[in-house]
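Presented below, as structure tokens, is a lone chain in the form predicted on its own.
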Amino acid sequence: MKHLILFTMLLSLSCALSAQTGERKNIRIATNHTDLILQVPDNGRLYQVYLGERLRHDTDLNHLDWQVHPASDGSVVPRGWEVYSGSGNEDFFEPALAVTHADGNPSTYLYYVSHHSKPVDGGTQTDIVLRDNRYPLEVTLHYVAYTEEDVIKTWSEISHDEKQPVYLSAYASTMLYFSAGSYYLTEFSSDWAKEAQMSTQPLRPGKKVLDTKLGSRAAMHMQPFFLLSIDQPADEQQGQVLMGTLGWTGNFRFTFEVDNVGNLRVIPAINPYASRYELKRGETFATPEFIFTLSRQGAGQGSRNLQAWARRYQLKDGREPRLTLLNNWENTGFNFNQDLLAGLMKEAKDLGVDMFLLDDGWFANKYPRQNDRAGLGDWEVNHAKLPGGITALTDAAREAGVKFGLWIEPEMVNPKSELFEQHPEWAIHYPNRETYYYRNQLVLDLSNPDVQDYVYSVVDRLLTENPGIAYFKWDCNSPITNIYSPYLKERQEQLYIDHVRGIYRVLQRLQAKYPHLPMMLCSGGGARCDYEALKYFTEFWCSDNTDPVERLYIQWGFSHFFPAKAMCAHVTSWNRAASVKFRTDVASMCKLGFDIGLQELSAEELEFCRQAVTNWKQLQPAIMDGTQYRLASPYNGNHMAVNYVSADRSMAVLFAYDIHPRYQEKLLPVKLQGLDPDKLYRVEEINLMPGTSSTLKAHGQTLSGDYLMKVGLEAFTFGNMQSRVVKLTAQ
């Protein structure tokens, strides 16, 4: 208490001195093209005074000022754009932080204490300490500004020194403010087989909320990212847009609130739904990272900012190459044996891919995994299917000349399993109600340290006993149902948060022991795709829907926030009306894989696929590590096009797709982007079916980058589900 009294006295003295001198302290968080300016005025609190294009002259910061608002009685209310507004203060709108103190007081007023900056990889980290002037509650705001990529990452840490626990009922990662004539929000809604579906709407007075309450497989209905455009609907190449995403593999909430004078506040956070958090004395509550970029050249530039940042700083092994693969699932389902898999490995080698991936169905003996109703949790090899164990499979893969990967779903359990028989208390389920099963399974309670140890041991044991495993596909097919933790007992409201933290603890342990193990993040499709999880996974599965037409929309949506290197796309038998060429060309714009029975392909189709794999590997400097430009949206017509350009602009590739053209519709040239205007590029259509030749008018010609960007290529056709892949090589 003495420390609190002393702090209150010093804070009051500091504010009094500031009031006499009119002193204002500016805190600048800056990238090459964006400024976020925070200010501490004479009342000692922290406000946002500017977010926009970087100011050219440092002296201009002195003219920025926080705003006060007149009250209805004529008095002046200190209600500016407070950076981390607490509940119960004079602000009438959605707060960033809501705390009930140990004495029951629900108000929080945060005052500036200090800040400091330090260099970090790629930019500068700024940490700002705030404290309540009546309670020993402290909030530290963290900002990392990535200079070249124009990306800012921010999160907060909350702690206290009250004698008893305090309770958090809101805990945002940050708050951002805008003042404009209008705002347009693009959201990315989802469900199984239709992930990242884009829709745009204007924001009106009041609140618009994007959230999820599913706990696990959390992004099944709403993806954890958004696009906010200022004064006009989102455009690919022009206009001011904020693109933001939250690094949290659980429930999230984005709140967009337009106030009484038309200003907008944006609040990214863990969803506090059923998650009132008891914060003990000395404990620190860390919020997820909110990652955002502010682009003045539309969504295209914003995407390129995020993609470059992810490859360099966030995505696991983001600068390393990716493995092509052949998966068995669409070919065999649960019905396979050791000899059959060994034969598929030889097919993988013949196809030219790097790895064979064994999917679901390889485990459990008492309750064999013959379907999705049994076996989850019992991660021992099924002896009837695989008498030689995993070792026989890794040996067969080595003999075939490919790597071996394995599917797991270690966070889940079937009630029909030995694990559930032995440890029913490890599963999240009600003790006194009829159990609801989603996909015949339950979620293991990762808030429980014993369960964390078990999940870690599953993966560790597989790798220790079978060092030939080179890759995991880590699935998560169920949201949390029957929401009760036998472990947490009276602290049930912490389940959603502690469960996700438990997942991270497992992944951190695995990362420490196996730092460069490639893993695919999968969740019944694309229901896990956040940048916290992607610190531990090299890539994610966008959707179980591999119909190439649907995939164009899905991959278009995800590309707004993720590089192609992070997005898995496989050639399958979905939509057999589409040619193998069209299916392969669609998958080739991301991380290429195959999930198809090669026996169903004709000799010409198989030869085409082999050549397409070779071509894709040669194009990795552009597709995997280059810069992406979205040229024609499937949402705006009957065609789609994207191009990628390598870092040195010596190589580029254009993907052009005809979806369902209308009769004799007007076809416009595709104008490429990102090329060197002064370089000459040889134009070559690749991924052609054997025995066919290109009908591209410019095929074989050498054209300048300037011409290709201003005049373009006649790449679209009137064909239904037709595609072109055009390679451009600097001469």
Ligand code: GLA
Contents of the next structure:
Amino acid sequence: MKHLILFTMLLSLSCALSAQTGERKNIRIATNHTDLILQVPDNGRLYQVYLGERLRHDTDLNHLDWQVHPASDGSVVPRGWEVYSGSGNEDFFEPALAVTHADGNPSTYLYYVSHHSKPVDGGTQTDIVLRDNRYPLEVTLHYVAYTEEDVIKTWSEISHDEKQPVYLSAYASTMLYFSAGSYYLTEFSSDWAKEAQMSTQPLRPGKKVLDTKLGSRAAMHMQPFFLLSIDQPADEQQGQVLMGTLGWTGNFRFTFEVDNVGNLRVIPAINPYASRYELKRGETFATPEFIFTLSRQGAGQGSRNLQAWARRYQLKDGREPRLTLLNNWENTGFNFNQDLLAGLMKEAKDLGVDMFLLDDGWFANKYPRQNDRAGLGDWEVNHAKLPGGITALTDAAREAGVKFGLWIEPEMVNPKSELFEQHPEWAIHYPNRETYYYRNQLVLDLSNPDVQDYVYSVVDRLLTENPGIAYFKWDCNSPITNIYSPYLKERQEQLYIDHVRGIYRVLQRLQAKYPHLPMMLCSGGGARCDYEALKYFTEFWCSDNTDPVERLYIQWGFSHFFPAKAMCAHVTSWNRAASVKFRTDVASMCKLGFDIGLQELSAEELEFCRQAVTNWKQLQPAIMDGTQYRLASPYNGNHMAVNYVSADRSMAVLFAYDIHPRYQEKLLPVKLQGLDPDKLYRVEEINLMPGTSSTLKAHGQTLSGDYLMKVGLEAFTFGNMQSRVVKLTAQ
Ligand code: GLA
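Now that we've seen the form predicted on its own, could you pull up the form predicted in complex with this ligand?
Starting with the chain above, the whole complex follows.
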């Protein structure tokens, strides 16, 4: 209490001083090309006064004004864009924070207390402390501005010193405001085998909400990222766009609200749906990170900002190389044995990939994992199928000369399992209703520390007993169904949030012990790919849909937010009407893998695949570590093209695809981007089927980067599902 009285006195004093001097304090969060400027005017609160292209003259900051709402009668209404607006104040639109205090009061007014900036890897971190003037409730806003990449990452922490718990019913990561003539929102809607599908719509007065309530497998219906374009619909190369994503592996909510005067607020947050959070005295509620970039050169530049940032600062081992692989899921399903797997490892070697990845179906004995109806939770090898255990498999891999990777789904349980028999209370399900099953399984209750220990120990034991395991594919095939935690008892509303935090705790422990173990994040395809999870995973599985035509759209969508290095793409037998070359060329745009029986391939096809693996490995400085330029969108026609350029611009590669071109349609040359205009590049079509030669006019020629970018290459054809991979080497 003493603390509160002292604080209130200090706050009143500082407000009084500011009022006397009319002082306006600006806090600048800046990257090379973006400024986010916050202001504390004489009322002592914190407002956004500018978000846009970086201002050239520091003195201009003095002219920025928080009072952005002149009323129609000309008077100035003392109401601005409060950065972290609390519920119950004079702002009548969606707040960032809603708190019910211990005495039942639902209002929060936050006042500036202090701020501090410090250099961090890649940029500057600014922390701003705010406090309520009537309650001992504190919010710290954190911003990291990544100078070179023009990316800002922001999150908040809420804590209090009230005697009883307070209840949080809104807890945004931040709030951003825009004032423009029109706004267009591009969302990335999803479903199984239909991930990251783009659609754009104008935002009108009122709210548009993008959210999910799936708990785990959280992005199955909507991805946790969006693209907002200002004054014109999103364009690849021009216009102002905000591209934002929330690092949260659970329910998220993006609210876009156009207010009475046509201003837009953007509120990224954990979805508060069924999640009123009890915050005890002394506890801190940390929101997830919201990561955004503001590009004035369209979505293409925005994506390049995010891709570069992710590889340098967020993605696990983002600067390290990736492993090519052969997986067995599409090939064998659950039907395999030790000999068959040993044979596949030799095939992996023959293909030239680095690793063999054993998928679902290798575990459980009392209820063997012969299909998806039993066994999840019992993570010991199935002795009937694999009598030599994992050791025999890692030995076989070593003999074949490849690494060994393993599929797990450790957050889940089938009711037909020994784990469920022993610990039914570890599964999320109602005590008093019929259980609803998604893929015949239930989600383990990771809000429970015992369950966290169990999941950690499953993975730790596998690695300790089998040091030959070089990689995990970590799956998550069910949303949270029957939302009830036997552990949380009367605090059920915390389950959605505490469950996700429990997953992070497990992943943090594993990362501490196995800091560089590569892992693929998978969730029934691409239903998990946020930037918090990707601190622990080197890559994610974009989709179970590996039909190359569908993949052109799916990979196009994900590429808006993720580098190719994080996106797994495998050559499979989906869409056999497409050639093996077309399938391989589509997968080669991302982290290349195969999931196909090599005996399905003709001798020429196998030879082609081997060559494609070799080519892909040579092109890693461009595809994995270079810069990506999206050139032709599949959404705009019957073709798709992207090119990648290595950091020193000495190597580039163009991928060009014809989907289903119309008869005699107009074929435009593909103009490359990002090359050195003054360098000469040797143009060479690669990934050719054995015995065929290139029909690309420029094949074998040496052309300047300037020519390639201004005149372009005639890379598209009239062919159905045709593709071209063109390598450019600086001379
Ligand atoms: C999910 C994954 C697939 C495969 C299966 C195994 O659907 O997305 O790649 O691993 O599980 O059951």
